[in-house]
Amino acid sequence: MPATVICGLQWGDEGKGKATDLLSADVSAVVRYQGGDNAGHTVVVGDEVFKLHLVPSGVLHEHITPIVGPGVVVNPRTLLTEMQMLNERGIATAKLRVSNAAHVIMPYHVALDAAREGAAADSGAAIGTTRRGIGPAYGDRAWRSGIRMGDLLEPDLLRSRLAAAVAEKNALLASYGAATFALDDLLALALDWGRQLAWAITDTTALVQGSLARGEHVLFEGAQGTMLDLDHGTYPYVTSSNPIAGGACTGGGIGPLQVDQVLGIMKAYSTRVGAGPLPTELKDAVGEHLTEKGHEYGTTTGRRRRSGWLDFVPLRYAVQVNSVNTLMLNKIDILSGLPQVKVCTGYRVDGMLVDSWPLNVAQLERAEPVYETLEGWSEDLSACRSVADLPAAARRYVAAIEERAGAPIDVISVGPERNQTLMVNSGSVLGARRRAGAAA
């Protein structure tokens, strides 16, 4: 059976880690095929809430072999810290495999994504990572200079690796006026990672192929948004990686005919954290409703994210560059309560009216978004369980977002467990794999 890849359409925090659980019951692999544990998946259930950095969210179900992917990049720390929050939690790791291509996240990472961003603040020109090493990580792997998870494995190989990029590193370190590392304390890190990790350390790609060509459903579990893309997002307030379905053969070793849907995760309104243009930002009454009704803080930093209406300017390249065919909205709930909701349809940039996607920078500071008003609603949607019981208003503004950003709603999600999930279009292909799952 082909792939399914999810992704996000916007600036991160769409909420595709429920989707993720939700698609899991029918499928025998979940593959995260980029980002690091800059990532923030939160999937509840029940009482229960957990906050997922790398380990892929599948990992909630049994039957799942969760994989991280060669185009992440994994911090070990990290990883064995989650595994045993997990495990304490009574969900088994055993199954986990790691990519023997992922690269590895050393502390001179860190330690230089602290320093860079830091210098950044102090001139103004910071752009918001979470300082958690991703981006060097990355930088590494473009030099070629990097350690990755089957290096970890070869003491030798691994001392040469690290004793070049030690040098360099400290350099760079001791420019910014920050520690340095020592060689001998860097190896015993790593090493004792890789005894840890070794049963786990594997050929994934081959694995994920294997099971493509039994006929199973593997599941590609993207991190960030569209809008946060290396090269289609809003650069340079961008993440390292390529977060669209695009990323999920690269980084997840599969072929684009191996791919068959693609389920595109969307919020009902636009938040990002850090800083970069939103152009629908609002800094109101209305604003603080979306942030504090919808707990829009970060996962992983538990920075307040900023938010703002729906804007279909971003929200239209998103499906076209992702070649999205169906759509999850995800928290509509949380426009319960305003009397009028507004959704960008455009900009204006300069006195012209501008409704394509995509725009620099420096044309988003400029851009002052063209809004359609509306109705609102007032009814709390939580306990809704089908279409029919969304109040009307809700109903336009679904049937809204499907004509303008060109793709079929599939899946609405009015609250963050597993049974506040309405399905639109039960005869689509991904109702009919939910339905399978359910009743399986």
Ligand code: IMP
Contents of the next structure:
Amino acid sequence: MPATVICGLQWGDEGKGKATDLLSADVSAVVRYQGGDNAGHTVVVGDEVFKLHLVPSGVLHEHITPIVGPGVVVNPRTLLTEMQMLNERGIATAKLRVSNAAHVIMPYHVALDAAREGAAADSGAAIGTTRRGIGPAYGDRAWRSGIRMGDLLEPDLLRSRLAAAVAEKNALLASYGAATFALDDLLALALDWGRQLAWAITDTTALVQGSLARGEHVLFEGAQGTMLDLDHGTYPYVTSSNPIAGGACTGGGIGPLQVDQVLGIMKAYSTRVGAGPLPTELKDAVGEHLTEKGHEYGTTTGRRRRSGWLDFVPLRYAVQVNSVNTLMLNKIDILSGLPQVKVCTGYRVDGMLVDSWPLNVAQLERAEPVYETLEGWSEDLSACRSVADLPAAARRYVAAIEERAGAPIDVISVGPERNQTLMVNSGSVLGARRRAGAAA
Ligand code: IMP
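Show the form predicted together with this ligand, please, the one above being the form predicted alone.
Okay, now the whole complex, with that chain kicking things off.
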């Protein structure tokens, strides 16, 4: 049985949590492979809404082992709080496993994120991060001065690594005029985290490899989206990890040939939270319609998301870079009520027509979208249960996406509930179709 990667094709918030939930029945483990508690996955099960930031959303199913992989940055405080919330709502977390190699977000990372963003805001250069310490923690990983989850179990090692880090971080924090940290306080906190989480910390790569060797289906759950990828997104307005499907290899503990299926998740329009270019952004009544009707407010920070028309330039790029072989189209119901819907097919940059991703963020900021206009529809789609139930104009919108995106749409979502899901091509994605099968 296969390894399936679920990844976002836009700027995050595409509805990956619902995709994980839909696939969960035949899955034995769900692995988070990057990011940290900057993510927000909303899963609706019946009347219950679960908002998860760090624990993989597979936790909602008893048969699934939720795994936090080596590519994740873990704030143990968030992890413990989230586990407690789940336990209080009757969800067991005893099967949760956390990679010994995942890096720890320490309080100084959070403080540095806030200090740096605060200082940058004064000069109009802020990224608009979630201020969860994600960038500073990944920075320490690259500088080899990070603390890993496995280190929390080794007091002497922890003390010496923390001592080196704290001296450096305090100097940096002081340069921003921010409060500094005492080594002994941090050491006590980190040791306590280690004691509370020791049972869960393990070599998750061995777990994942064991599951795949036994023929089990393992799901790799990306956070954020391709346009927020450190290397493939709108740098520097990106997160500090690799949400693309390739991130599942480095951050999840599998090799490229072990990936059988890549399910790309996209929304029927564009949204972005935080700073950075969004070429099709709408600051008019249509933008307001998309943000408000789509409840486009951040799960983690509550920030209002910017909205705009669907943009095929980044979408085509994302389908390629993730080697997406099946698409899930979410939130098409939100477009109901718009007399016309537009899709961006290319940009005009400095007078030149381009249909590929510009070479730098300055060009992207100057990019003027070139639109194709399609007929809208007024019908409410939330009660549709099959593609045939969709109005003709909505079906044409779906066909236009499929034609231009470069991958088949196998699932369409018309609302947050599990039953508001339309299967296309017999929902072959749920049968974990192999790439070769998709090409046939
Ligand atoms: P960071 O990941 O907190 O460093 O933030 C970097 C950028 O990624 C900012 O623009 C955030 O708004 C954005 N971002 C981080 N996590 C998410 C997410 O889960 N959904 C959407 N945007 C996100």
